[in-house]
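The data below hold one chain only, encoded as structure tokens and taken in the form predicted alone.
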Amino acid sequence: MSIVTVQLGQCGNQIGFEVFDALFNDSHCPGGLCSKRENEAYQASCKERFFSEEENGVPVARAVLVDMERKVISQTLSKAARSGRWKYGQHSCFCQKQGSGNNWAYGYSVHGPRHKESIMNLIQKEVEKCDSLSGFFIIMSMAGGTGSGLGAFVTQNLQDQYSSALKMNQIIWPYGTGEVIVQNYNSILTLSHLYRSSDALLVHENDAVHKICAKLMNIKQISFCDINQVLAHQLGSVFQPTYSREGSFHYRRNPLGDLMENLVPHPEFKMLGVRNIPQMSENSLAYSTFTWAGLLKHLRQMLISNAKMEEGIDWQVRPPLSGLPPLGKMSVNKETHFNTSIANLVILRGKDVHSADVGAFKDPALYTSWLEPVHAFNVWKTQRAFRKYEKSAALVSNSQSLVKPLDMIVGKAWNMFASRAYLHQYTKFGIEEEDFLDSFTLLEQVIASYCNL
């Protein structure tokens, strides 16, 4: 089954390019530590998901590119074409001459309705090229205007038009220090609208990815390109093919459906995060060896202590003893807190993968009381290595890890709203105070639900 990717705004288009490039490069990596036949099956599965073939034999990304300014889309198209290995479709782009000026309301209320027909037609054409549609993967930021405002509008229309297809939004959480003065407004409006129309929100925090670039990848001058490549690596490690079940050598056919089934057991809880191990520069990789036991021990501690990378993990955090009541519900202000999960999916790739023991992730103490580990935890495996890592593990988790950043964004937005700062920029495009209040109410409920796990 195929996934149609919708890249929205500058951020969505730049990340989208890196994701397709990472997927293609990985699936055409020589060897992959597995048999030729297995490698060919892996390539075919990746291609069915993300690429379609054109007459001249160059794979074409199953993607629609949308931005209100031409520059980034032109750069993205030419970068893909220059690679000579894959490209975007000739008629898969929509752009205009005027952006959204970092105004969510302009993207949602002006650009959205004005260009709805053109954008939805492009998406429909892409859907028609799929033998079988798994769903939509929508890449966007929360802080700007086009990705966030238009992204929320497009997601809503996908929900109306393709109600039975799954929709996963990959959203980029802005830097805490701020890129845009109204980023907290844009963020709460984006999140509240997506919560109503998307099936799952896969969140990446810019601050966390920046730290990975600095500490693990040893990059001195960090660019957006570096950040996007780390994001693409993490997304590739989730979306590349894995076996459909233990002992099987057939790859999963419905990646989005399987992800949702494993990770979103209730519509109140749909915020997902990704952790990867190991993640390092190529130079360091040449001198490193890993065991499954070591990787999984670190990954589990990253989960329960809410660490985004393996450096600087707090090893003092321990799960509450099974069978004892917790010492009270999570407070968003508590510094070191055990990170309770609703659902976890561990994805293992590489040598001797069938010997990896994931028993530690089945501890009931890791999960909310209303879900048994047998329903809350899953593992996917393949012997096919990912990129140049002999062994690698990814963890997709639905847990309390985003409560604190969400609470901070809602708090900052509320302080601005209480003093009516910049509201006129939104009301003049039809977003009323009532819309803000609805967003605050919905997100406060989400925070409360996660805190009470």
The other form holds:
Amino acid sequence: MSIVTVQLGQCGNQIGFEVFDALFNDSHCPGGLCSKRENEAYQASCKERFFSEEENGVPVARAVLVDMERKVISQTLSKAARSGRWKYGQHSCFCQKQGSGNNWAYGYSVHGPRHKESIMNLIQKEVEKCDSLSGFFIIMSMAGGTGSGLGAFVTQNLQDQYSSALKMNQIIWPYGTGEVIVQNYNSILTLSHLYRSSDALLVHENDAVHKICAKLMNIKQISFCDINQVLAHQLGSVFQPTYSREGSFHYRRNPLGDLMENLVPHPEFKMLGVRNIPQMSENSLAYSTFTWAGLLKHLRQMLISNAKMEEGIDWQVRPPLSGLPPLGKMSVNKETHFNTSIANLVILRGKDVHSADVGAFKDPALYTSWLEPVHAFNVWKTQRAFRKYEKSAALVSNSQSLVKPLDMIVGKAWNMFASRAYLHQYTKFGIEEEDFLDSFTLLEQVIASYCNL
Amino acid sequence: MGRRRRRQPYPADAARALPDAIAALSRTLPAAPSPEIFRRAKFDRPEAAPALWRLLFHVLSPLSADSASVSFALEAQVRWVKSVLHSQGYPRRALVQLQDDGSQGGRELLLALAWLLARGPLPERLLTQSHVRLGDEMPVCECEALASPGPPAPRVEAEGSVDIRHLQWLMGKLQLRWRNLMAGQQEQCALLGKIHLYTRGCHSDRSLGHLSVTETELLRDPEGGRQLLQRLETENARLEAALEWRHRELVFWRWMDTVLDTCPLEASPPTFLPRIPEPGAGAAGLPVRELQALQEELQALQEELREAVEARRATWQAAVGGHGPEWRAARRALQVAVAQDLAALQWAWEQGKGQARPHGPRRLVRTEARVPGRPGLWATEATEALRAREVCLEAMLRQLQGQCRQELARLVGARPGLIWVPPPAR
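Form predicted alone already given; the form predicted together with its partner chain follows:
Expanding to the full complex; the earlier chain stays at the top.
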């Protein structure tokens, strides 16, 4: 079953390229630690999901590229074509001549309706190429102008037109010390709109990925390209093929559907985070070996101490003793707090994967009281290695880990709103104070729901 | 005066007739036990009971003999069989009183089986359900799904209070599964369309024109062909057994009378006479008892309605008072409007009743030209019938939602100190 990706704005397009590149390169990685037949099955599964076939045999990414400027899209198209191994469809792009100056309201209220038909037509063409549509990825930034406002508009239209298809928004959480003055306004408007029309919000935090680049990959001068590549690696480790069942060697047909069923059925809890281990530069990879026990132990501690990478984990954080509630209700001001999960999905790839013991993730203390580990925890496996990592583990979790960043953004946005700063930019294009208030209400409700786990 | 010697049938033949009849029955039913088990069941021997419970489970289960039902423990099967028999109106209470572990009650189970056999053509119905189908089939109505009892549900202990978030989680999961199911079905349709397109002209039967998935697999994989042959041979054997059963069943019924005689009398005489339901007595073949109950309910409702109307009319007439000309004109206008509404309702009902709704699963055939006089159903007609049904169901849904809203409003009114925060509208 296929996934159609909508790449929005500079952020969405650059990341989208890296994602398709990572997926393609992994699926054509020689070896992979498994038999030729299995490798072929893996390749075929990945290809069917993310690429379509064209006459001359070069796979075409199932993607629609949207931006208000030409520059980034042209760069993306040529980068893909240059590789010669895969490419974007010639007619899969939509761009205009001018940007939208980081103005969310302009993107949502002007660009959106004006270009709705063209964009939805492009998406429809891509959908028709699929034998079966599993759902959509929408890659966008949360705080920029075009990507965020237009992205919210497009997601809403996808909800209207393809109401039974699944939608997952890949959201780029801006740096805490970002450059756009109104980024917090943009963020809360984006999040609140997406919460209503999307099924899942998979959040990628720029700050966290930046640290991974600096500490784990040892990159001296970190560019957006490096960040995007780490992000693409994380996404790939989640969505590449896995076995459909314990003991089966057939690949799962609908990972997006299965993931959503396991993690986001509740309408109030849609925010997901992804962690991946190990993550290192290719040079170091050759000299490292790992055990499943070690990887899983680190991953679990990363989850409960809310660490985003395997270095600098706080090992003092422990799950609360059974029967006792976690120390008071969660207060966003506390530094170290046990991160309660609603549901978790662990994905294991590589050698001897069937011997990996995930029992520690089934501890009821990790989870909220109203969902038992048998419902809350799932594990996917494949013995086919991911990229050059002999063993790798990814964790997608629906937990309290995004509450603090969300609360910070809402707080800052509220402070600006209370002094009516910069509101005219929004009211000029039809986003009224009421809409802001609705957004605040919704997000406060989300924060409260997560805090009360 | 010599002793009269009555001519008896040759004893050995008579002795074989019963086991042969039961053996034929066994061969036609799924998972049926040997004739020896039946004999032991008559004398209520414990080893007979589990086999007969399992037989009843397979006979009543909508899934014909597949691996899913094997995984149910005997106790779950026993409870399920009891509930299904009860819902079908099985009269003997002794069955319900049997222990859940399935260790006793061979005789009662025999009686239950006989009751099922007597009610309708059971072997033939089971054979139709498990019939080997060569074509790609698609149901065009929901009748079969609605009529069959659901599979056994896991036992859920209601312990104390339930967190509503857990319920919301489960609801959401169900909705997501529905969406995934739809996506899967769309994929299946797209792929079927491709297979039918690619195999045009391959079928020896010109009226079909193309191959189905089973037929394509037959050509691709000889092992598949062998398995199909095996299944056809099994079905054939069961059909022959069913015919033999029909020839010999009288012997079985005479024997069942003796089984009934060995049973202790029930406090209230059971109505053991087999009742074959009238055709058209409801899609699920409701037993006569339930129909009578419905009839009584309808009569009671009609009585209530009549009283309510009388009361209303009386108060209205008292309120209106005089009989001026405008009042007469208004009254006439009202009568005309009501008559129109009733006529419209009547017409709508007649329309729905007259149409023959398509039933049962059909083989999918992809054709280009519309050949007149061809048997079968066009996809457009089937879709129209389904759309009409969809409209009905949506109207029902709206009505139920309205009732829920009224109920909520009533609850809101009952608790003045509560603030209700509705979900954000888009």
